[in-house]
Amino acid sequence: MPPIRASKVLALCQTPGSVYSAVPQPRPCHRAFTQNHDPAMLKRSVQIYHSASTDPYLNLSIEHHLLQRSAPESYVLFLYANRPCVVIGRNQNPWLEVNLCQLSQGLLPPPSPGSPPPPHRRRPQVVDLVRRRSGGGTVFHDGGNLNWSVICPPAAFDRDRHAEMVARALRGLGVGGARVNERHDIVVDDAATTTTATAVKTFKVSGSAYKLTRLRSLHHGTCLLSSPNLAHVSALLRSPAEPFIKARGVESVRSAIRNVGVGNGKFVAAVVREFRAMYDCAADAEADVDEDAARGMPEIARGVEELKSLEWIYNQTPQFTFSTHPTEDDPRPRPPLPETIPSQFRCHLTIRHGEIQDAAIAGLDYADDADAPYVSQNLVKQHLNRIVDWREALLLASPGQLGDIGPVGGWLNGMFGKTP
């Protein structure tokens, strides 16, 4: 009998209406997880799921579905990779954490070996902005960055337990310096020997975030395997507005990063092997996500819609202030403003849930100084992400004529990620 090809494995494993079934990969056929919450899978004590989708909104919604629907005492492993995206934590501030202008421009794909096309002929890759439901800091995802998620009972939750699982998997693949540090991140110690001494430099290769509920606990993390975009991560995750913003939310802690140089398939197999060893997983308790069926589930579809909404991405931001100059609450020295901006210009904004609650704009070139208070008043209640062009916003907020608003409006556009 000839060997079964991957396409046949797919046909054999497909179950009508199932969300989790085999993807066309040459590996053993796994039990399908049906759209009707198949109790044979979701109620198992140990479950493993793989997603071939690269949609971050879908993968996070599937993960949330598993968190809510898997048996309370079960242990679940979910593995996936996303297309290029920046993922912020539940309580983070996108204007503080992300260079939104850089993000809107996308990423130039790395040149192909051989005869790469000139840069002007390479189309930028779209980079999504995602706010996840768990806490933690901001991370960059792409196809060379594998995401792992473990869901377990609260009594079994430990911030290091499953990070150690992944670190063991990496060490088993030859990444000898992989360990979990005091921040519960997975790092690699790289010893560089010079003529005079040996210096050890530590690189972060995997960060973690958590979501704890009364019945379930979620620990998910990333692992930098072979990302071609590491050179762009710093620019994407450095907001030009950072020196001017005082935020109440969680701020990210920056670390040196690197790839571990392991293929996605080998990493997935190693993590699954460690997870199986920890929880004595049955051979048939592994399934692959049927993307179309998952999108057809109302609960998951609602999750995708929520995560993609501007209200979720921007208006979930905790209160923060933006000030061009030191204030009593935020006395930090500020960088000098561009020379094209009038020296008397001042801007102070208080924003809560993405809405401007208070504004104080001074130093613009008013035709009538009596118009000055109206600009500030008319900005209140506007949503920051809905302002398309600050030049237009300032002109509309003023009841009278304004002088050249270009330099001020253009600078504010850069601060808040507007590229009109």
Second form
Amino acid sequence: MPPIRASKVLALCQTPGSVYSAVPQPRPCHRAFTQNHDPAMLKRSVQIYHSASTDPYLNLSIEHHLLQRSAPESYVLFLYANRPCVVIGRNQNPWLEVNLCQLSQGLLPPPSPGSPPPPHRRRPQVVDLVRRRSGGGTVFHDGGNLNWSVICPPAAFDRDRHAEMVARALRGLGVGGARVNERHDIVVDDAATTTTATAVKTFKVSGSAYKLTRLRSLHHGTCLLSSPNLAHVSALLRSPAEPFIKARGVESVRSAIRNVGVGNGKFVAAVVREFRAMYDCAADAEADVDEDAARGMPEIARGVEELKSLEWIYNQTPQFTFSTHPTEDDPRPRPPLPETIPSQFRCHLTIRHGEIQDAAIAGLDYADDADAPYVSQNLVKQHLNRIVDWREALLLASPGQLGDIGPVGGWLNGMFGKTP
Amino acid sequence: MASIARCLRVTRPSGLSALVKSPVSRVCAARAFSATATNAVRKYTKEHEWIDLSADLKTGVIGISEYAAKALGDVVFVELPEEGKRVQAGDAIGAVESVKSAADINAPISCKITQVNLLLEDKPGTINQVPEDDSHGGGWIAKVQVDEVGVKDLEKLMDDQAYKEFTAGEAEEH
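I would like to compare: after the form predicted on its own, may I see the structure of the form predicted in complex with its partner chain?
Entire complex below, previous chain first.
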């Protein structure tokens, strides 16, 4: 491990104070890090960090920094909550996992009881799309979802160990029956009694993902505490292109979710308590990460830049095909295309690293039938995400005029997350 | 002995080694070695990668060990190395995903990636079936070009027997 520069350590841990100001809770008094009191926090055997930032790209980059720079044998707990975002796993496909059109429209604010909200509150909230560095499936985050992350030596790695820690914290807060299931998720039961029977339904409240490097292992998880947006999550995570895409990589497993109804501060305090009970943690080994200082650190800034790049978000996608009709490789029956689309229309695309590698488009209204192969050929090498309007892309790809391209282009736009 | 094994792992653990310390069944003696024409030497890292070096010390093949592959669980995706890339021993060159875990694959020695096993993109489960097979259809990950530095790096790695003892120690400890 390279030597840790003192200034970096200071930058990461200098500011004490309340992190979760949205939910004011009494917090243990953290030591104030000052210039002349440099504890080389990252070298401690047990470390606890809180981030007040809600920027998912920044929080994941701080987390990655802790993964790379904390002492090899140390145990680190990092806690943060993000603004609304959809987070896909390292080897997932955003076109398949996410309703990108819906995502770009944002989230409508939840209805408030009584008088309608003032105009500025009626604007939809932006939802970020994030690809994390760990494996696993797609999750939704917002301020009512608390993320916990434990970094430890590989020798201590166990997929359930820290999920159990969080489940204990939840049970301690009165969330009875919180337990870790066989998928390493935390679930709770809800007994809904009807007149005829009692049906027990199980809901996921926390999901896990892992990243293992040569020196360290990271287990991070979500915990739905009080998200006001759960009603929208299912639609956000349902892609209209799902029946047409066959992807390599990792597909999400859909689960019914719910909030546990605990405040962020209470949850954080309980998780910290459980973590401290597991590891011999010095009273002063807890620090708040200063957002501006973290952004100013070159390694973290580079991490943010990488996570925000379209290259990472889209082009990291494992190879996939999009076919309007059943193929040998993907023989599923397809839903009917809109009636406005010519019945002879066919589209088969192979996309590798976000780039169209192979295209076979047929059945458009060509001025000259000899144009057909050129349309396909000219789409090759284009980045799927950079095609803003398929009407334009098809017209540009065709040597001659194309008849009414509107319905086909609009439909493809909708499939790939652009304005239909 | 156990504490020594622990120290070793703390000094050079890995993405893969995080997964393999649980008490898994021992490596079976009959590994899926493929007999290469050039009498390749197979060496292992503590992070559970293997490398075959050709007799002329110029080229090699890299993969992950059967022991590691068992502990990984079902491999659902293999992120292959980048062809043409030069890497140092210990650099992350790719990753495997299994059970929500993205685990780095590290270069066992300094080398240049000349070819990657594209079969793994389509059939990642090959890693579970024949992880130590360096032939066509096997679970090898990359073919590499090696220079003097790489050959020197090889000295630090374990031979088949030493690796067998190393993994037996790991399984015992847990």
